[in-house]
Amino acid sequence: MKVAIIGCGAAGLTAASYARRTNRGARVTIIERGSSPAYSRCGLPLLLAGEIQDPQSLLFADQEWYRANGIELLLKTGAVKILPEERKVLLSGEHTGELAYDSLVLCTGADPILPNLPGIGLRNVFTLRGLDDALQILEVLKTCRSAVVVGGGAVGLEAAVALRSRGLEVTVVEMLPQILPGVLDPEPALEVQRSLEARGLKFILNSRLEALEGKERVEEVVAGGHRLPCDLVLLCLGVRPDLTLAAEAGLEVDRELQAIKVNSRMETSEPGIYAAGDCACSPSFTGVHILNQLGTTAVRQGKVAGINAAGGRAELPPLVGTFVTKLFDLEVASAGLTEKQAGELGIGCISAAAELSCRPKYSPDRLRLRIKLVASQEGRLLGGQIVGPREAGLRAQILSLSLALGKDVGWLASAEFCYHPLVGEVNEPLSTVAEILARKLRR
């Protein structure tokens, strides 16, 4: 059996080390376009920070690794075109011809988006994708004094954190009225925010980037009418699927998430044919498609239809999106829905929150959480958002299993959790959170 891999990220390798743990025989190949195997994006902006010091070490697994488990790793190879009906993928690069495969799985991940603006092509202007991307800022960083980030999600916050944290006065511009859009509400969002600028950060809202001026290197931002002047630029504005392969071979593609659709399998529309990772969108808690660019999902993705492609049977549970950054000393976890994107599906939702202690108050060990919890109006769980020092991707870790097996508030409100006075409360505070929402679900 033949089984091949385009892309070598974390779906790309996961996907190729399933499938050689479910079929000891198969030939697994992974076409990569890039020079390097599957390594930790996430670790980018730790990279940028200083707190790592080998980019080699972000690596996942070296090239012996996969010479030693019978994988093959054609790099500097790009993949051409698919023909789904010869079952065959052409190639170009430092291998040319013809693959053929029994089985194919696209993990061809997604492109950050670039906006078509004045001064894009200036020198210290940069993404955030790539190892390339963060080796490249790493080596102008050394005469920069100023810096604005171009996004207010998770990785422009991190990588204008890590600036900050080199001493770099940074700027963060965005677009929405509030920073984290796709994981907080306004409120813990508003939260997060103060904690940042109290740590040096500052952020213009609200404000759509218009150009990037100077005359070889970028200079100055033009911002929702503001002009910050800068020596460097950091753009994460978002990334999009690439579906140049998908389109051509005639893939169904979500025309809303503008992603390869896939069932609970990573089977795509044509046979033979499964996708995972950021290319790729699966069924969530929901019922409703979406496309959760998180390595956790990309792995998990990645390991379903690689134990499917390899001839096994495994399937994915539908997707709840569980979220977790740190920003300096703040965790900022959530899992599920905000109320912003559960009014977006129609569904009518109700919400608590309150800031609690998870220690008791004689305890040496001082916590405080602020939590926000989301139901439906039936009293379903929906999603919630956890921001404080620490603990709070533990217990989007609770949440997100609550969500997944579909319990409502009050099974949340007296759900059993351990205590100690120097690891928890006695009332563990997503259970208060949820006994203040049921209260409200009957009023």
Contents of the next structure:
2 protein chains.
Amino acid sequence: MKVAIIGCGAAGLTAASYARRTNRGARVTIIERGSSPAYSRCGLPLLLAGEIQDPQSLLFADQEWYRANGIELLLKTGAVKILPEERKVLLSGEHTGELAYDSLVLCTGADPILPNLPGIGLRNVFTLRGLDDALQILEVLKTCRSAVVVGGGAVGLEAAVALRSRGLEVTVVEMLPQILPGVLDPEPALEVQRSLEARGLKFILNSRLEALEGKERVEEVVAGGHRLPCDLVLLCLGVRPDLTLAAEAGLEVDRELQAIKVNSRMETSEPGIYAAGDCACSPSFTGVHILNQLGTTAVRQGKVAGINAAGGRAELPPLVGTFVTKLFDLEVASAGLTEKQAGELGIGCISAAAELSCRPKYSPDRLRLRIKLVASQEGRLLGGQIVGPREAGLRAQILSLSLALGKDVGWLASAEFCYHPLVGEVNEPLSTVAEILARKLRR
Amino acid sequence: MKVAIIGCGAAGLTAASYARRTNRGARVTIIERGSSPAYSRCGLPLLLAGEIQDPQSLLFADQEWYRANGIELLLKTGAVKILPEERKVLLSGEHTGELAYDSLVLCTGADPILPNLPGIGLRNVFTLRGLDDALQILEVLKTCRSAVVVGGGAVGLEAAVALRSRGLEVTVVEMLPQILPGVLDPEPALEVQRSLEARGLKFILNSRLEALEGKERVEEVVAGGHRLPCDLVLLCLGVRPDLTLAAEAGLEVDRELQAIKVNSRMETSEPGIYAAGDCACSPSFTGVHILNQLGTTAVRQGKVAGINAAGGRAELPPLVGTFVTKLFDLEVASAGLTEKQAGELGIGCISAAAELSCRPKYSPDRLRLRIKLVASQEGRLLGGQIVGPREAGLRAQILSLSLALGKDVGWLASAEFCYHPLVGEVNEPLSTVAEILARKLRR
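For comparison with the form predicted on its own, would you give the structure of this protein in the form predicted in complex with a further copy of the same chain?
Now the full complex is given, and it begins with the chain already shown.
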């Protein structure tokens, strides 16, 4: 049995590894156009901040690992075309000719969205998608004193924090009226913004990028009527699935999400072809497909795709979209839908928010978290947002499982949590907010 | 409507508070034989350690709170007898006569188990059950240089850590071959023991307390053939439900657990009488009744009892038994059954354990946890144990919910968790251990 995988990112590597475990006799081949096997993109902001010194440490596994695990890794090799009828992929680059497959996993990933503006080609204008980007930025960083980050999503903010921790003056420009619109509602987003401002970040919201100006090097950003002088620009406008191969091969693409549509087994519309990672959208807990371009999702989709591609049987539970980041000393986490997103899906919802202590009042360990929970009008949990110095992410895990299981607010309010004065509070704050929400629902 | 509550501990206070919320017109009365309203017993070791200075800070609420919430609090008043037919409680002490009720909640708590040994009355022999105990110990602490703690359960270990952090030489004596037998299997228990030994605690296992010797003050403990000179002895042998009133009133008592038997609504065998807290056993997730003498359980049972006693409707989900403590810099957490306990219940089981990193290898934040999961031979999760510097308790919450819902190992292995290099690992260690266990199950 021949399993071919296009793209060696987190999804591709995981697919290969699980294909190998599932079928010891299979021939597993990864085609990767870049010169490096999979590394952690999530670590790039840490590299930028100088919290990681060695770029090589971001590699999930070195080439020896692929050899030792019997995974053929074709680097610097492009997949030019898929021939679904003949079950072949045409190759170019270091390896040419064609690669026959019995099953194929597309992990073609996504590319940074670039605005179509003059000045985009100026020096010191970067994206932060790949290791090369980070290394180039590090190279010019010594000569830069101010930066503009365009995009107030997670990657933009992580990059902004990294640059700020290097001592640069940093301004974040965001088109929408709030930061982190994908994971937070406006009020918690404002909390996060205030906290980042206290650490020296500047924000310009409601402002679209209009121009990049300068002679050779970028010197000024124009956005929402503001002129922002700067030595460095980071464009963090999100990423767009790479559909080139999929579209040409006739695979079904979700029109709205512009991503390869897969079912819970990661099967595309074409028998024997699977997709996973940043290029694929799969069913979510609300029933609709979502494109959830997170590392964890890439790994989980890759695992399911790899097992199925090698003849096993695996299914991905509906995606919740569970997220956490760390910005200076603030953990920002969320799971499921924001109130705004629920509204956009036409789901009538209700919410409760509170800032609560996670320790008894007498505890020497202080910790307060701001928690918001969102539920349907029938009381089903739809999402939650948690912001605080620590332990926000682990509470998002609890919410994630509750959402995946379709639990209601009352259930979370009466769930069993353990406590110790140095570790938690008798009344777990998630339960307390759920109880507030349950009372609202009864009215 | 008249709701009477006997005992103002965590359960009694919570019952009163929820009875009041449920029925604004009810007359809610708490009868408490002590001189203080409810305070946090869990904070006593911190008081002993000097991490809390002010004993008053342990009060959940001051007397003004009870007044403001329309809860009548009769301190220094004993409930002498319950007359179920007449729906009355006979009182003695500061308030005498009788108190009529429509519904009654028994929160009589539990008393420390004392060995029937000569020397038990010597000076400097203490238990650590109440605030008075802690204050007395603090009083003599200045003149003590060494202590023996009898009992290697959670309270014994927390007390031992507190005394050690005060600079005393501390030896823990435990009857069984391991510490924390109620929450850990032997291997993780040994890990914890080694870690505590590294911080200077001494352990004598497999040893029953035989004698307390001394002239006026305790001078020596004899246990398992060892003679242990010491200036202070703490007896932490567990607590036994106070059944005096319940037995006399003819309420059903679980013979094995020697606790008041209640259903999921906290109803005793007598209509209109409820019980909650350390005196009550209620149904667990395995179907049998358990006596789970934790603060969180007292609060949850008290809430359900208070709502139902006031005419509302509430039910307690089956108990899991979710536990966490902090011993020096080690969090020790567990949920559900240990492998040993499952065996004792006649449930055939299988387990997997691993020490895993909770951060990617390149993360500047290091955290490793030791995790053990226990499942039935059919793959249903039965319990888990987690030991490490932090984040163990929050993982016990995740396990607790999984256990309460009767989820299986495969479900936990494929559950969605979020990640960030500074907050978590792409593959959540709980999932990784679940996956190891799932592979064992397939064999």
